[in-house]
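Next up: just one chain, as structure tokens, the form predicted alone.
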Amino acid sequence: MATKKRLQRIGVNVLAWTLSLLLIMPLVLILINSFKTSQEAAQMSLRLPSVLQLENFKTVIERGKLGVTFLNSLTYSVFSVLLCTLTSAMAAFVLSRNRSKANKIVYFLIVLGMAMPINFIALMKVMQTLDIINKRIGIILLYAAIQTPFNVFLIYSFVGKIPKDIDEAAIIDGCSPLQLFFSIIVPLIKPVLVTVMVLTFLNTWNEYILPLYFLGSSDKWPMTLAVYNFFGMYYRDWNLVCADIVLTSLPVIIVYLLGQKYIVSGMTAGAVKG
């Protein structure tokens, strides 16, 4: 029996390592080819470069206008994170603490947004009516609105695990509703808030379709569209394309590595109770 369990454990580990290598191989391929010459990168092999071509990254930054697009992506991501996290947390707190029939319906309608597809025609009309199409504030509001349902779902479950006695004690001590939320509840739900912030940042940074539809000016494009535009100009120089992809993916990788422990704890805690 012990031998059988050991063999099963070894088999699971081998399978996990095999799948991990298959998933990470494209990333390794892109990273290696970003340091090659154009001729070497054309082969798209895992062979190490004969000479490290660090100037590939300098060329990409200058020709691909990554400085401007980086600031655009950072602006969209940061403000979307702040807006979406704040509104989702406040909505989840109210809906979780006051579970009236009306609030349950509101919560259901919000969470239903996770499964509903985006109607781009109707969304275009709404943004045109509000005069926020092709504007930075418009894309920020759009990012925040689209990610609110999932964030409310996560935070709602987390808040539900906090005893209501804490709220009652704080109110007796003279806390106003805002003081109760920001001084008492927010510190207690920090893990899920960090999870929401990291996931919102990653989703916003990686988004490609929404800015393609709703940002017509190239000076407002995020880095994902800059990669698309750069590939159109230098589709034969795979070393430059790979360098562009590496620079675009680097902020996402850094943010994920810094917040991965919060993502695991927040997702686990939020999934226990609905």
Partner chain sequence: MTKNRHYPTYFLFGTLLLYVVLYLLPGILGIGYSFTDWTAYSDQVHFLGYDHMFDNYVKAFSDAKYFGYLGNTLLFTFVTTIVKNGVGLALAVLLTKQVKLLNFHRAVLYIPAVLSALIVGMIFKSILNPAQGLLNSTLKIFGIKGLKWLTDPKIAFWSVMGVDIWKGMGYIMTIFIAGILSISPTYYEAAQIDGASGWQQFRAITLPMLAPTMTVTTVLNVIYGLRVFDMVYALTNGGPGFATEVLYTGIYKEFGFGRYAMGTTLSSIMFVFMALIGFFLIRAMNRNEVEE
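To complete the pair, please output the form predicted together with its partner chain; the form predicted alone was given just before.
We keep it simple here and write out only the one chain, dropping partners and molecules.
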């Protein structure tokens, strides 16, 4: 019995390692090849490079205009995170606290957006009319808009867990609604706000459909779209493409590793009771 259990335990460990290695293999492949010469990388294999070609990264940063596109991505991500977190938190707070009939309908309509498709073509018309097409501000507003439903949903359920007595005490002490929200509620819902910020950041960083539709000029492109364009031009130099992929993915991997706890809690919220 004991040996059977031990064998079983070894079995599951071996299985876990096999799966992990299988899943991580494509990423290791990219990392290894980003340090090779063009000839070595032509055969995309897991063989280690003979000499580490660190200049690949320098070449990519220059030719792929990674500096500009990095700043673009950063601008879009940071501003849409700030805007969307602020508006979603304020809305979710009121919708959760004051469950009047009208507010219930508003909440339902917003949350329904989690499943709704975006009509990009009609959206183009709206953006033309508002004169925000092909502009940075337009993309930032769009990223904030499309992530509103999920963010409101997450914050709403979190606010529901904060006892209302806290509000009442603050109101008796003479807090205005804004004071109540910013100095009492925000500190209490900080965990969910961090989750929302991390997820919004990652989604914005990874997304490329909106720029594809609405940013014609390449000087406004985010990193993801630029790396795809780079791939189109340098598809013979896989070493450079790999280096570009590594640099573009690095920010998300770092944010993921730092914010893993918050990401998992956000991703699983609503899916699992408790």
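Computed from a predicted structure; not experimentally measured. Whichever C-alpha set is largest while still superposing within 1.5 Å between the two forms counts as the rigid core. Residue numbers count along the first chain shown, from 1.
Relative to the superposed core, Leu250 undergoes a Cα shift smaller than 2 Å between these two forms. Once the core is aligned between these two forms, the alpha carbon position of Leu19 differs by 3.2 Å; this is the C-alpha shift at that site.
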